[in-house]
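Okay, so here's just one chain, in structure tokens, the form predicted alone.
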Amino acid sequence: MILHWSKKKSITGNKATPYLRSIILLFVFYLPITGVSQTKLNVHGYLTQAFAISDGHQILGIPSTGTSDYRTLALQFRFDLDEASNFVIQLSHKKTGKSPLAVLEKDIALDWAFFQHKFSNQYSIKVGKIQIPFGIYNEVRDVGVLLPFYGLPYAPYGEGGYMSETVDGLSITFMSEDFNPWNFEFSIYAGHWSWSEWFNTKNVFSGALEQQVGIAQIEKGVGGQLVLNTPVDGLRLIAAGQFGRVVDGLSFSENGILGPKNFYDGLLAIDADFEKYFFRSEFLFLALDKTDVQVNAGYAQAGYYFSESFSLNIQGEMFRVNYLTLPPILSKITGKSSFSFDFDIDYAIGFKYNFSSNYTLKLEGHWNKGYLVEEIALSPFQEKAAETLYSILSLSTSF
């Protein structure tokens, strides 16, 4: 048995969702051409459509037969009450191929819904379902034209990351330019969010694969982030952290594998984007209270701009689980109470071509070694990690 965590969005859906999806598609392709805008109401959106295929194992919803059921799409409505206050609502549609988490997806999901007020150029507040300021990409995680690859690194983002996209609560942001040429932005937030979990098991009688999906709730969660903009143009440093109590789901229910637990995590990141190249790296540390379990996850990205339109990107990522408690029977056999292992290692190379500022084509290949495979039950306690090659071709637009 192996567990996977991922961010969970609030979901809505009904018989009208096919019509809503059609309306969203119309906005996505029509508005960039017409340039429609309103004084009080602004509409923005994005769409990324992809074809993905793996060489054998199914991973991240990508089967060996290939899938075009792989996309992200959103419409954002922003209504400005005045120069200081606005409402923002974002609806989305997302497909992840044959991922076990697809059972949680509805045609239309509510991404964000919040009220924002700026008290001054330095202080602002958001209340509602808001984006979590955490790391380089968390607030733009599905905007394909901004990303070097189709999706974000599994470590620490993506399907299975310990990082939620939104929180139901409030955030306060302070921006300072008093230390020029240095300046910084500091945000704190509090509220509730959730993770999705899934794992595979094999039926001991029939040998059939069985998949289970659950939702863990983060109660009384709090977090903060500091973004430091340096005197070097294009270089910024980020430090962030979170704390909360995890309950329910497959792992954190009273009778679950771990039971209710307090957790805390920390993240350090560097984001350097210059004229001819970029480099980005993030490292996440997560621990569960009253256990020895720890997670170390990180990645490094680099890219070279051959021109304003064409770039080559590479990426390496690692997700390591430390001091995971062994089942009693294996503990007796090995004489150890816990062990550590690399849950996921992924290397990627890709090409990105910008037809314009809001139309982008990407082709990428990944080599993966780990336990993310979805069509078999693979236990890190007893079996070697699976090796998988997969490729993604995607086209993105935004307005």
Contents of the next structure:
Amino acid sequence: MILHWSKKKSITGNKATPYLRSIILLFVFYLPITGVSQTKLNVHGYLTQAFAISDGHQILGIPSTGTSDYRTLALQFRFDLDEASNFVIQLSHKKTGKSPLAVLEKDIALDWAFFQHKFSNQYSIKVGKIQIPFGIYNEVRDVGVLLPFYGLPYAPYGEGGYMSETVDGLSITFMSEDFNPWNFEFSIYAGHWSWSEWFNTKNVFSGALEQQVGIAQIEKGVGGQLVLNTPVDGLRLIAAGQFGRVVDGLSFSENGILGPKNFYDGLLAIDADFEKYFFRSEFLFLALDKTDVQVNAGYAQAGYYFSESFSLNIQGEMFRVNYLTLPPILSKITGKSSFSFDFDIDYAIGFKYNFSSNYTLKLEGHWNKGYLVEEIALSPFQEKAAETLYSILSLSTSF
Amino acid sequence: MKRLVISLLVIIIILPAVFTIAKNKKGYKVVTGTSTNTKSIGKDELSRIFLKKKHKWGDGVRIFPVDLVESRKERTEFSKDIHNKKVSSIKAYWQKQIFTGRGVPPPEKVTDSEVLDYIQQHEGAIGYVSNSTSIENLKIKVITVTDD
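Beyond the form predicted alone, can we have the form predicted together with the partner chain?
After this comes the whole thing, all chains and molecules, with the earlier chain placed first.
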């Protein structure tokens, strides 16, 4: 699917949705006080509402005038059919300010819905629309109370960064129990998922900005993840990988820049969460078959807990694209046979204050250099990366 | 003089022990139904039960752990003592379990009497209440927690 327009307009929403949204917002803020938990049905949810502003360029949907149209919200319903089987469904509402990808947002979207059965304490299966176990954060990417910053690092989790939250298919998980103090969890999954893509171009005649948005489909996708819990309490190591065929969208359609391609990626992560501090880092490698394009992306973040309520967090991330051999036209423009550029570099510092385990306030500042700016078209082959400062103030709750 | 030295020595030896006993005296006691065939339990096993990593007693009866709410000081002490973690860390663990669809936490009760009611209503239930709470005339017993 490709959406193409020069004047942005919403393709979602109707007259009823503001009322529906208000009801859900009230519901989410009311539930932490009352709680809804029964033997057969459990209702949980989360909400993060933010105000974000940038110093000049528009980036990640954040304009220089600021936006409060920046939130994530979800309601989860879990039905326990018996001791071993359950059905889980999660509905969400997400707003990303003025992001080009905002046109893909639905007022109420189905996050995931799956049937889960535990054959034993070790083996379980999920069937349906399932969260992809990939790295430290992919399964909890919007749960604000759990995150040190408002959002996840663009590398490797960014919208448009070759990453999906869910797979339509099945997953099987094995959890070891017999290797104390070491134990591990291994998951494999297969099915179909999708990536969102966007980029800016200049109209060759008028010079006007044109934003292009597309959804690439991953067919016959398979993946797996190994989480190794070490004897050091709070320290775990993760290795993950995926393989599939990408079609459609902006780059991978028959007439796209790259055409249909096989892709494979791999991820290594370390997650250390201790009494006084935490350190997390992930590194992603992605390659497209029969092209000379590779992506190396990663981040490191650390935090110090001054108290149980208050922490200081820092983060650095990098998303690097390598053209091992440039196509002739690009080689002529750059005068080089190969080309590498940092698509995104971002450094952040933030404070997090927990009023309780269920209410969290975050204030963060980011310095970004790259090609994620949204109000102009920047070519990495011809122009320098843009520098942007942006800040986000957010309040999160969950129940 | 000899008596004074002996008395001082006794005080020096006994006093720290008295303080240690006082310090180690827990503010909570772990309780279960009288039908549960368990007299004592290790800290590690108890932690696994409250994290829902262990689901059944030795005789196959399903375990129903019941917690106290975050604001109760017994919850803080139980988390530190049994899980060796802050309550906020345990809460974060459950938020991850919930929002990955893996599981939900034990029910949380505000008062000790609610915990005791829950245990009497659910065969195989286990919880903890304040040390000063009476369980007389209830079908509930205290089980000893060992250091594994």
